[in-house]
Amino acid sequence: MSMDSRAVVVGAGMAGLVSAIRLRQAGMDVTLVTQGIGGIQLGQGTIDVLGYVPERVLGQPLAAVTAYGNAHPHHPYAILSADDVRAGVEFLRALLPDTFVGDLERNYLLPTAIGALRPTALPQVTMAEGECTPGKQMVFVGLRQLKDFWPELVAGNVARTELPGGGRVSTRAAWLDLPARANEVDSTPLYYARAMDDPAYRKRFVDALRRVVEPGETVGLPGVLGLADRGAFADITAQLGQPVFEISTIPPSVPGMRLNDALTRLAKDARVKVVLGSQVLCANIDGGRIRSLTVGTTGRPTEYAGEHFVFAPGGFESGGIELDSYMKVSEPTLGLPLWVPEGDLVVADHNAAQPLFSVGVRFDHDMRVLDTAGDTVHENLHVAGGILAGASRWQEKSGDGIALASAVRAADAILESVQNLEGARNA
């Protein structure tokens, strides 16, 4: 492929980094140009395809990605295929071959920071031990100086919950006096995962483990088991000598910043030319189609061209949509059109699913964005992540299917069309 074919994506999330990575690897000159860090460290570091419908946790994820969109037409599964989703999340898998465990075939049931059960397709090898399974013994272990964790909480409604299939877990709860820093009372995840890092600390950690650990229990930790080091689970595993998982705390989550690490990481490697801290302040327009971007550089504005563009900012929890005092809802940076559903934006019921969080753009198969009739807005536009509209993808638990099934679909449509162009020219 000519490396003067020229793509900018807009964006840093999970959808943007990767539809960006993939683009590169094809051998396009590639800008990704984010305003901040993208949202992957505020999710719990797992990758989530489907797990619920209405009142209903779902085993088999991929399986029920086709009958989700046929039930309901404006949600993204209604354009995305299974197929879409696997090649999306195979995609990642082959980026960061030793980070998830498990497969599209059936959900694991994790614990979370308070001890509700969530269903995720891809956890990260840290957390696969957690599995919520009838009989298990797991204990949950707390560190005093870190009080975003309470083992109670979380070994309390662990236990009163019953499994899917029925049964339930049994558990207990433990503490650790160990700071992460000398005559630190206070500390957070992150100085925790930096203390991981050390192998003196973890050994110190391991030891004061065994003191509390009764033999043939799971022990559940917080998500603080390393940062930068990769081998730190697999070191404090070998240690203690029985199964060990974690659970993120609240974002951002340490788990969710080995991810977000791990792909930037990778987006550089590639030689993508990253522009952070930039805002798109508008598009240079011209036959229908996006010709450069106009973004707020320090000193004065920049422009960046392209032939392809991929828009990825996500919605409107990432300031990619935005709600006015008349709640009416817009798309800020090029314009667009936007499927709102009927009714009211935000609903009393707590519980309930939020429509403001399904507000986004309408898209064809190529990623391309769509007006109210149906036609494409510009030809070389293409979306990708949380802009699209019909999903509450925190309710769903279907944020990261989606966004690595529009990404790769984005960037293949990108390539498809430069493939085209030169054996056109060729021909």
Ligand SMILES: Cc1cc2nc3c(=O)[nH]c(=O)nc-3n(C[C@H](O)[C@H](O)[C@H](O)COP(=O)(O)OP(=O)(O)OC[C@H]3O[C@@H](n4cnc5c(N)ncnc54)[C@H](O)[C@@H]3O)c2cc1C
Given for the second form:
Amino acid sequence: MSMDSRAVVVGAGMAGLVSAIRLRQAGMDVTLVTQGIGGIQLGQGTIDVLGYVPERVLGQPLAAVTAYGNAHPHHPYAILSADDVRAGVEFLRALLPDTFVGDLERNYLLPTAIGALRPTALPQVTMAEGECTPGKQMVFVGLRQLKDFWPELVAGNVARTELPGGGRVSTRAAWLDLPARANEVDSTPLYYARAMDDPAYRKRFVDALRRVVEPGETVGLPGVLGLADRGAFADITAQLGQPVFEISTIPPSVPGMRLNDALTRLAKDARVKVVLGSQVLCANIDGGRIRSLTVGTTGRPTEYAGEHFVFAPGGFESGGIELDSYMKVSEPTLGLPLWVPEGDLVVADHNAAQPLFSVGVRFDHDMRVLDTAGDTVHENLHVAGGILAGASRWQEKSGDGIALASAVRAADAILESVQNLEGARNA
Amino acid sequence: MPEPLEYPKAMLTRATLDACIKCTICETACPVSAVTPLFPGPKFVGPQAERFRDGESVDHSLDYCSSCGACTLACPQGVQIAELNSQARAVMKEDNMPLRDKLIGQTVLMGKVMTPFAPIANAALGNKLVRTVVEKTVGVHRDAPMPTARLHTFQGWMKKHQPPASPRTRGPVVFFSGCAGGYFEVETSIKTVEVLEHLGYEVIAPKQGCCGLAQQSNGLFDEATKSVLKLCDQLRSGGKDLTIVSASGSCAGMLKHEAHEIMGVDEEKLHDVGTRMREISEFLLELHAAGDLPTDFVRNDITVPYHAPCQLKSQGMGMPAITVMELIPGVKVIESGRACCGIAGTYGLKKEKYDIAQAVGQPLFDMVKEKNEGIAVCDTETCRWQIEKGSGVKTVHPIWLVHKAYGLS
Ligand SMILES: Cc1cc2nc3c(=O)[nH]c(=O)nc-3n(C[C@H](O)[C@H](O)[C@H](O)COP(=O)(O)OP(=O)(O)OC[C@H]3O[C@@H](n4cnc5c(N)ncnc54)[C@H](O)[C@@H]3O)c2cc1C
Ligand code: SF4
Ligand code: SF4
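Next up, the form predicted in complex with the named molecule. The previous block was the form predicted on its own.
Zooming out: every chain and molecule, the one shown earlier first.
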């Protein structure tokens, strides 16, 4: 890779981090600019490829990706193929070995913190025992000082759910009275997770757990089983001698935090230059190409020049797309053309998919942005993640699959273009 | 100019609090709430409590915020949490400012008083009994890191110093030493000037006072505003439109954004100085990006633990020192990954916060102890003192490595 190949990536969510790492691993000089920490910890810390179409997807999520894309021409999966999703997921799995279980041949069905059964392609290792199979005996254990996890609620809802192939899980609820820190009566999953990093605390926790757990039970706990100490979960399981699993709580989830920390660390260690806390304000464009991005650093704005740009600012939830009081949507940073679905953007039914969330940019298979006529907007601008048009990521449980597939595609399209250029130079 | 405390009362940064979506990401970044349940964390004392303040203080736990700014950096929505906290604290402390907080903001005074008596001052500060008396009377913790006084000041050196005989090919720059760089960390200031001169710059170092950062972080906005504006005049006297280079990571931030964002100082001279200010590694990296930095460095096979100070990270420019140091063949940097060393300016000096500051710094000290090959690196003076005291490892400014690599030491 030639030294003058500089890439600038915008956004530190799943999409931005993954494409930055991939470009850097190929030898590029990569700067990642992000206003804040990305959204990985706002999710559950699982890798969701496709969970609802709108029926629940259980077997073969990749086949479902192909079928869903074929049926919905505006959806990202109409352009990103099942192979792209596989490439994205496998790249992440190689970056974070021993983190996930799952083989993309089926979705797992795991209890949420309110006891619903949620499909996901790759749970973390710490969640795998939560798989619901007929006749399984589960005990959900809450902590009195943690108000984000009510074991009766989880146990009750799981118990009354008929499993897809028939049958039920038998459940029970129990409580521990164990503050995360001395005298703390109202704590958060974060503080419990930090306490669990301490082997002495883990021992006290397991001692308390032993008193409420019965033989033969699989133990469901709030997602707090260690933050920095990646051995915490294995230690707790080994000490207890019974299967244990974590359930992610409301955002920010600890399992998501672990993923975010690990990917950020990987990016920094690989010498992606991470610029945290500054917003990209606009682009300087010349001859159909972006030359640099203007970044609102303190003191005065700074120009980040590059040959290639990956834009992964997320969707509405991260400020990647804005809606004004006249219901007009816009992409505030680069002013990219948006695809907007027909009809009302917001519908009154609370449970329905909100069309607003499918607003985003249209793109080709090299992740270049297309305008309404279908022409490339900027030759060297690639997009990835939540900014892409056509998905209802929360509802479909497709956000991670889209982010990973598009991030790897964007990086590979850049690498291919550089190779082509170098090939032409050498010829 | 509004009255200094009128501004935080009117709270311009309040506008950003409506952008808060309660995602709680900032809580995951706060180093203080991580180590003590006395502090409920940025979301609670920041955007949440702010809605109830209406000019009055509602929650005194706010005083435990160290103003490290980690929360503001982490917030994906651009809420200026740390800035809100600093303003709210200034209002809270307005009527009962401890004498101690007024004194430790006086960095220049301390340096001026200590320099002529350096050996005596150092001995006194090393004396347990003296420190115990200081803790009881003034409230500065007996074990808190204290600077080592020097027998000469940076200005004294600069007056006698002869620039190299080679022609000044790159024109003039202004050097901003900061008061710690003027009185205590004289060595770092000298090395910075020598590197700049080696590159061919003519270095101008006008007589200069304090930026007021320590006063600002103690809520003394009135005094801090006077200090920073006076400093702007002094730095501007070095020459119009010249780049101003600083080797004091945190003080550069005070001029770039904190004086304006936190205290609402809105004078032309501050904007003028703020836009011209470059932290030294930032400056060298800009030269490198433009192809103007000679990299005929002497090899130095060393792995260094590096900690970017919170107030350097707050400048939103990433960590230029890592890239600069790794331009030197053989240098490998290990970044601490920690938000803050604990000291946060003067926070960790205070007796009621000392233990918290040590707990904040502990993982960093451990990392430095484990990874160092003789030295650690950090861009701000007070943080270096804290790391050195906590880890027992000599801690230097990144410019020391560059200075050596150019064969200057
Ligand atoms: C509460 C919540 C729950 C979710 N649950 C699920 C789920 O269960 N399953 C699922 O599949 N998906 C879920 N999603 C969606 C999923 O998180 C996203 O689809 C996916 O993570 C998108 O990642 P991204 O990298 O594109 O963007 P994000 O993670 O949103 O990151 C965007 C980044 O860009 C930065 N940024 C934005 N604008 C600028 C700018 N101008 N300059 C600099 N930086 C900028 C932001 O600071 C941020 O770091 C959920 C999302 C939320 C908010
Ligand atoms: S990170 Fe920002 S948006 Fe999220 S809770 Fe904190 S202040 Fe609010
Ligand atoms: S400024 Fe630092 S100590 Fe204060 S709330 Fe923010 S992260 Fe916590």
